[in-house]
Amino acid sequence: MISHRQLFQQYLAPTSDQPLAIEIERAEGVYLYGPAGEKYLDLISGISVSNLGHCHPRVNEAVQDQLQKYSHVMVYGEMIQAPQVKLAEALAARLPGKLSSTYFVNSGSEATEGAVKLAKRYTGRAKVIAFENAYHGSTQGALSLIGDESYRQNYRPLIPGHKHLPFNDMEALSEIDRDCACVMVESIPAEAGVRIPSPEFMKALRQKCSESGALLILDEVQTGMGRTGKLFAFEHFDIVPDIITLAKAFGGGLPLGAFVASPERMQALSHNPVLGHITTFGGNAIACAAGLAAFEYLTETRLYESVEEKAEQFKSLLVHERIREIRNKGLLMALDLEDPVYCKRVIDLCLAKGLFLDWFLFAAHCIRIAPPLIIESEDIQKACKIILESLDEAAD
């Protein structure tokens, strides 16, 4: 009998030369389970997706309930679908300013594409600014915004008119002028290894966009939904964006993304031409039902208020001579080990001990820690013990 591993290798498109190829039969809470009884403590949440853990009962119930009604009825924006309407309403109630018009998509990359299109359409400008070591998705338009040439170079020509600035550099903000449609920036750059901007930089960025008429797009795909200790990471900096992008944990484990702006700005996509931005599956009823259940649970319980305490427990336990630095905002953490080869050995050793970790796209020398927000003290202690043991073993 052909194994799932053989079928995986034969039929699934490869994304790396050496995929992990770990078979998962089920997942619950903060654990992943293999078909032969393997058990892994999940410290990356599917890359910051499963903020409420795996198979959360409230999300599962919402999905099952919606399945009994309908899954797909019509292309986006033509029919009134209660899961979309309720989620958009709940989101607007928690967002500041005029951020109350939501365009649902399927992923973070699509949210990026839609947000930049909206900015160009609304302003009538073409210039787009992003930052070095930024990650906003892998589709062609989003790729043009990625701030790492090694990821861009083999896919040129890219979309023209993009400029990348050094992050957290006040002087570089002079590049934002009246030719600029938008500036897109991660509230906290994750794939760069969790680099925290200064409040002064973020406020100066907001001011420069306001002065020039460029729209400020904040990428909250990885940092939203409580990951950093606040519902949205931009709340740490006391600023309000013109557009935000959401995905990952926004869908409660299902494929769902969004870009959110003011109704006035979002109107620009509805005419000249009509259907200026369309999607077949964006805002799928089942995905929105899952997203609404997750969002309501998160906001009702205020689960994100416990995030900083849990992060502090990680930091207090992870004391080791090979950890050069721990950078974090809430439970988005980077353990800087300086050496990418050593980092990979540590991650592999942890996996063999039942702890699932990862690195960052633009910081291969750092271990990613981004567990489900529901993780408890006992599992934090268990995870840190395995990491410390593996740090020692990898050094031998």
Ligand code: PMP
The other form holds:
Amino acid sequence: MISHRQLFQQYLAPTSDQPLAIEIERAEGVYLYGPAGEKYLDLISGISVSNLGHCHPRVNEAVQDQLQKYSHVMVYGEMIQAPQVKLAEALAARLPGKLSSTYFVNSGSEATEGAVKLAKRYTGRAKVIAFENAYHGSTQGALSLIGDESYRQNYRPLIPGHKHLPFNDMEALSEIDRDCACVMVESIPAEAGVRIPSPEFMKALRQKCSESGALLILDEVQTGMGRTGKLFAFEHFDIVPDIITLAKAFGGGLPLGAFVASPERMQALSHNPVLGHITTFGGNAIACAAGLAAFEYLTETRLYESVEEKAEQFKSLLVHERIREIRNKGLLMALDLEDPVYCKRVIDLCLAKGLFLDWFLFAAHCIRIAPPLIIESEDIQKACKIILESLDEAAD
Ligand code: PMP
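Output the form predicted in complex with the named molecule next; the form predicted on its own has already been displayed.
Full assembly next; the chain just shown is listed first.
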């Protein structure tokens, strides 16, 4: 009989020449299980998605419940669907300022597309600013914002009028002017290898946007939903964005994204032309039911308040001469090993010992540590022991 591995190789479009190609049969909590009894401790949460762990009972129950009612009734924005309106309300209650109008989409890339379109439409301006080593998605528009030339170069022409600034550089902010529709930035750039901006930079960025009328879009796709120790990472910097984008953990494990702005701004997408931005599946009822259950659990338990302590445990245990630096905000953590070849060896060795890690898109010399936020002390100890052993073995 043809194996799943063979089917994978034969029929699935590849995204790299070295896919992990590990089969997962089921997942629960912080563990992934393979068909032959393999067990992996998940330290990356499917890239910052499974913040509540896998198969969270509350999320599963909400999904099953909604499935019995309906899954899809009409394209987004026309019908009143309880999971959507409740999730939008819950979000508005936790977001500051006028951030109370949610446009649901399916993914982070789509949230980027919608947010930038909204900024252009609202301001009537064309110039868009992003940052070096930024990642905002893979669609053609989001690709124009990616701050890494090697990813952009084969897909030209990109959208004109985009400019990339060095991150965390005060002087560069003078580029933000009255031609600018928006500045898009990750609250904490993740794929760059977790680069924490200074609070002064974020404050100056906010001020410069306000002065010039450019909308400040904060990408919370990877940093949102408690990962950094606050519900949203921008709360660390005491600033309020004009638009935020959400995805990944926002759907509680199902595909869901959103961009959120003030009702007054969001109006701009609904006229001249009407249906200026539309999506068939955005805000799918099942995805929203999962997202709502996850959001309620996260906010009721305030799970994010335990995140910094867990991160501190990782940091206190991960002491090794080959670790050049650990950069983190909560459980979004980069172990900087300086050398990408060594880094890959360590990751492979950990995987062979049942620990699932990864690197970063623009920082292949760093190990990504972003476990489900529910991880407990015992599993943190277990993970760190495997990492330390592998750091030694990879050096031999
Ligand atoms: N923004 C950030 C910060 C991301 O990390 C990602 C995905 N890695 C995206 C946007 C794009 O999200 P998606 O893959 O859901 O399109």
